[in-house]
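In the form predicted alone, a lone chain appears below as structure tokens.
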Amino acid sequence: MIYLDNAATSFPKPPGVIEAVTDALAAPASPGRSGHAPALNASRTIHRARKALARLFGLTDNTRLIFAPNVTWSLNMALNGLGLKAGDHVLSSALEHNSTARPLARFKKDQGVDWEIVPPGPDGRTRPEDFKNRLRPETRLVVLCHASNVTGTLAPAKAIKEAISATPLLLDAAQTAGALPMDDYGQWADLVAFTGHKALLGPTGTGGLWIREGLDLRPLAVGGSGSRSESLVHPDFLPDALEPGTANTHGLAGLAAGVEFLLAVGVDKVRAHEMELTAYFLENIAKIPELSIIGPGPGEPDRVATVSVVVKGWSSSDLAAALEKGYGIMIRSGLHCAPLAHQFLGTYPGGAARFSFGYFNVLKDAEIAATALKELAAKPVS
């Protein structure tokens, strides 16, 4: 099996993650229910695990960095808790996924608040200056997709904070947390959510928000904290204030064990190896002429390890299929979760196939990707 699909879900984990993930499921404890050596055990965990990711975002409080299930979860967080209203102006890029765009055309369609998509310049790049120029006095919030699961375009997130000036920012970094450095992020963005089970190499169910001090969010839910029982009204100091219900201390472990990983082998050393494989992917495919790469091409450096192609005469399913049956490569087609990216695309509503590398791929994998695209492109299926 090649597997290249990491923009899905990171494969293998390191071996790390795994034994945390069973060593913590083999524990008989609860985080902050007990005063037992094994739940205070479950604690030490989760506050492991908020120290590492604290460390690789250049945080200095890390009780500001709130659990969550997985990122969906932790933008609806940020949305709700902002209390958007009827009148509120929401600025987002083109390239949103569901996990953005739907709650925000419910907050639309339902609250009145008005949602404007800004679109992308003429190279296909969110610019700065697009969304500093449609700023107005009732504009509430800027939301931006930091790296397109679509194309794997990097936006500029540093220079559109600065080009929004006191305009909150909620960065969506389900594709950037632990693909590329980000340990300045907490001297300047005020919200980002993030996943644990893509490049931060942890499991499922896992992911977060951190909110920056000074930003107050209403809890999307409230009940058991473990924290000040004794009273009817949730705790409103942080973490607590956000975390309500049992944590996942196993998935924590295994998020724990992962992003420690990636401190000792290096951010920058996982994304130089990530992009010389998508360099040199591009290079050779960009040599089909059946084919086209949908985003940045071959020698555009602002990017993530994703890239998606159409090919003449293949639907993006059968081309997936055909790759995975043929050649043993995984790799996820259509429209992935992400409309309207495909709208402004113009790849809507056929989709595309997407290939995603990881830490653990090797050239080879992408050599044998290259020459599969090229091999299934001399004979279309229509």
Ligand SMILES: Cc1ncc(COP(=O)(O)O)c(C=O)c1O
Second form
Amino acid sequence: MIYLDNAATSFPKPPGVIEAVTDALAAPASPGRSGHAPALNASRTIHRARKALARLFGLTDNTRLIFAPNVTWSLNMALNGLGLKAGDHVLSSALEHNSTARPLARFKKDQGVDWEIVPPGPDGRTRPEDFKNRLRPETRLVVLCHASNVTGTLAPAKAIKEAISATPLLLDAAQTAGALPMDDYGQWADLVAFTGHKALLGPTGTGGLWIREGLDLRPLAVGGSGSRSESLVHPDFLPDALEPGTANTHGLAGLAAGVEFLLAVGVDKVRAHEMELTAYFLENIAKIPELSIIGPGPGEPDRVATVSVVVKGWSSSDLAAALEKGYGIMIRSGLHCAPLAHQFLGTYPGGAARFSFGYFNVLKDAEIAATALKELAAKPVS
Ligand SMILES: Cc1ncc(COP(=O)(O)O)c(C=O)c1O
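Which structure goes with the form predicted together with the named molecule, now that we have seen the form predicted alone?
Every chain and every other molecule in the complex is listed next, the one we just looked at coming first.
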């Protein structure tokens, strides 16, 4: 198998992740609840995960890093927690995933929130000035997909934050956390939502949200916290305020191991490797006349290791099936839960075939995938 679907979920997981999950499963896990040794150990495991992520994002206060089942929950936690109401104005990029687009569409329909999509510039990139020019007194939030899960295009998050100044920025870092050095984000970002099972190399069922000091979110859910148990009012201190219910200790043990692996290797090194494979792949597929690259092509900067293509005579799903059947290559076809992005890119409703590289891919994988595309492009099915 050649696994090129790391934008969906990373595979394989690094050494130590499987062991960390199985070790956690082999012990009672009741973090923050019981006082016996295994329960204290479970709390330590969660602390380890929080500490590793705090280092990755350059955070000084890791109690403001909240765990959630995935980035979809984290984004919903942020959007709902801000208490958006009728008349509020929210800006987003055009490359949003359904994880932000669907909640925003619901806020618009049910609560009269004015959601405005900022179209990309002529080069397909999101421009800081386009956000700045649309700010109004009632603008409550800017939502930004940090890197498109369709094209791999990286949004200039820091420049956008500078342009919108005091308006909070909610970053969907699903495709960047772990793939891009982000160790200064604690100094300027407002809300960073991440998922554990992609470039952070952890298991599914893990993710979270970092909230800068001064931003308060109303909890989406309340309940057991293991703290202030005498009161019917859920605690208001972080992280307990936003982490109701027993944590996913098993998953977070794996996430801690994944992030610790990244920190030991260095995110710079991971990124350099992934960019080398991406550059090689782009250069080779750009020579295929029947193929169009959707998004940044060879030599274009500011991207992650995700490349989508459309091939003449092939639907994206037929192409994915042929790659799997003929070459053992796993990719993702269709709309990638990002219909808005595909509409802006002109690839709706057919979608595209998406190749996404991870740290454990090698140059040979990119070479085989490029050759497979060349061979398939020469024999269209329709
Ligand atoms: C940009 C983006 N946002 C959100 C998500 C949702 O991730 P999850 O399913 O882990 O919540 C994904 C993953 O598919 C993504 O690529």
